[in-house]
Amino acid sequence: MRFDTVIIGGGLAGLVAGISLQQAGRSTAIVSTGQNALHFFSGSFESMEEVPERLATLFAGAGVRLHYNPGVRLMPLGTFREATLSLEDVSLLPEPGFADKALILSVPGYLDFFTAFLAEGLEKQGIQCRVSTFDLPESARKGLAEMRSVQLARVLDRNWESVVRQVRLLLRDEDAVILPQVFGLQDPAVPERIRQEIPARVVFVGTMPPSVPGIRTQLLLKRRYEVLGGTYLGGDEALEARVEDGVVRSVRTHNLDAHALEASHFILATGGFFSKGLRSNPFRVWEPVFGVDVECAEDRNAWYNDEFYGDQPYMQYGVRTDAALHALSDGRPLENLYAVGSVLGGTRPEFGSGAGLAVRSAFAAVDQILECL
């Protein structure tokens, strides 16, 4: 099987560059083991200060609604994160006191939303808080498998009328109401139609994963990939690729035995140490597709931060690259390699972090395979 460019990763940083290289033309495949980072999205884009043309219309294509709005975003366990850049559900507020006293609701048994913590750091900001719950149509409870985020996600897009009219019941005299942001897993308009019926600030906040947003944008993305012609191998991983004279030439997969994918460009989009783009045991840490160099301290002692809450180094190391982003192996660059997004650690701080670094070096790689005749 051949194509023009193959992305081994289905994560955000392999979409959009699978998306980009569709419009211009080009005819790609992407390899993707399920899940990925995307369904650990908190929803904002960290280290992106400003909305660029490029994504917003390329997310618009996909349905995938953003907003910009320089702010905090409120975290699971009641803290503040600086934010700007996020999709159009999560909640970005101008200072962590954006109120003077806030509503928390729940759905009873539901454990991954973190009532307690949130109360802790609101009243902390000076905001008054009071704890409750909404309930789910016996109905709808009957249908859950099981107390999860996506699980809740799929009764409350049906449902989501039914917890408007309990937050009006118990709404006091508080003027900001704290959601799970569990809603609009289907329907992406679900949580801007809670925000217009509520009488009181509405601020969705993330809980245990899976990412709601995330999961949606996703599927999202890879709808729009594959109604642009891409070809999504899903539930399959790439096992090794055959190199010859500096230049890939196929890569394995799983589900495909011995046929291999050909092409003339590749790109490496598998994630960092969580989705298995880096492995490690106690005496090296390496890339398992390519082989190619990985950036990491030598001495194992140096891998790890013993504060606990510490910035911890191995969340730095990441594949080595060339300015143009070709991964190196034995420190010469591949020429039709190129690495993209979380794979990358800290190696390549000017394309900054998150959500960011994997879409400013997704579209640097697009813009260098499409310079090529």
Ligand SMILES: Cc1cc2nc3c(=O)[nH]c(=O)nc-3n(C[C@H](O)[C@H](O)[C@H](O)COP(=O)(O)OP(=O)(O)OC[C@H]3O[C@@H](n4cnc5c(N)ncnc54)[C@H](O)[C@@H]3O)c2cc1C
Contents of the next structure:
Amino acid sequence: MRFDTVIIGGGLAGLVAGISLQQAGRSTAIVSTGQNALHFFSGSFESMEEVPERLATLFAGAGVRLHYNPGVRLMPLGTFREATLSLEDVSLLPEPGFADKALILSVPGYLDFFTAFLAEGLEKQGIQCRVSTFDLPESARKGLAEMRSVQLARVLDRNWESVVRQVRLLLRDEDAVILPQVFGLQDPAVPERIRQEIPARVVFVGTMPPSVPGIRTQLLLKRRYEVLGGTYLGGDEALEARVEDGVVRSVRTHNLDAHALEASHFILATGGFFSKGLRSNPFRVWEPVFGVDVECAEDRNAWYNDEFYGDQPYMQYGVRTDAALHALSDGRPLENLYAVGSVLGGTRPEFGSGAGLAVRSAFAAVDQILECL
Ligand SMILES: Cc1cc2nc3c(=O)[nH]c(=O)nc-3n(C[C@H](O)[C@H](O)[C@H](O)COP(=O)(O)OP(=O)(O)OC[C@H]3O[C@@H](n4cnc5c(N)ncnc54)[C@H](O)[C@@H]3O)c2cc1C
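Based on the form predicted on its own presented above, generate the structure block for the form predicted together with this ligand.
Below is the entire complex, every chain and molecule, led by the chain shown above.
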């Protein structure tokens, strides 16, 4: 199978690259083993304080709504963090003391939303809190295999009006209602509808993973990529590459067996240690598909900071590239292989970190591929 570009990894970086190239008329394939960082996403994009026009257009085309208001967001353990560019259902607040009284609500038996921590954090800001629950319709509760965020969201997307009715009955004189982020998995409009129907400020707060807004974003981006004609090879793993004279010729995958993926360009978007884009053992750190160079301290004792909560040096490790993001092999650039996203670790601080790194580096690789005829 031959494509203009083969992308290894279908997380944020791989999907942004794939959608951009398809929009520009290039034929692409994305091969991705499965779970990625979006499944754990907080809903806020690190190192992106404002919406770059290009990202806003790409996301709008996929139906992913973004917003940014200067201020703070309420975190799952009741702390506050500065606001950054976020998915629309993430509530960005003007200041930590954003209300006088708050009603914090969860579902009976749901353990992945920490109402007591939230109450403690809000009370530190002078917000008086009351904790209560809203229930699911009996038929929906019976059908739940597991009480996890995604299962709840599947049910609540169909039953959000029942939640609104219950919240209205529970509400006394509170000016804010805190709800878990378990709405809008299939239908991104649900959180906004809930906000409009409740006569108080509604604040959606993240739950333990999986992340409902993150999974929705991944599904929408993947759908957009496929609508644009991209070939998404989900559940497959790139195993090894054929490289000749500094040029990648093809990649072999687990499912396609003898049918290697050939292309003029390749993008390595396999993520960091978390997604197995980087691997390690007690002696070395390596990139498993192309075997390209990895920035890493030689002395293993320098990989870790003994202080558990301190910055950990290994989190900065990543694939070495030249200025144009070509991955280096034995110090020499592979001219048609670009490394993007968190597989770069902290080797390219000019692209930022987190989602900012994923998006900016993906666009940078795309621009260079589009310059080649
Ligand atoms: C748990 C977690 C939570 C995070 N939360 C946030 C957040 O809230 N905000 C933020 O800004 N940043 C967050 N980050 C940083 C995050 O890394 C970036 O935001 C971004 O989503 C990374 O995207 P990526 O595409 O580079 O990598 P990933 O999302 O890791 O995607 C890489 C993909 O490549 C696939 N893959 C790996 N090896 C192969 C192979 N050999 N063959 C085929 N496929 C392969 C993986 O299965 C995965 O699907 C988080 C990171 C982690 C680990």
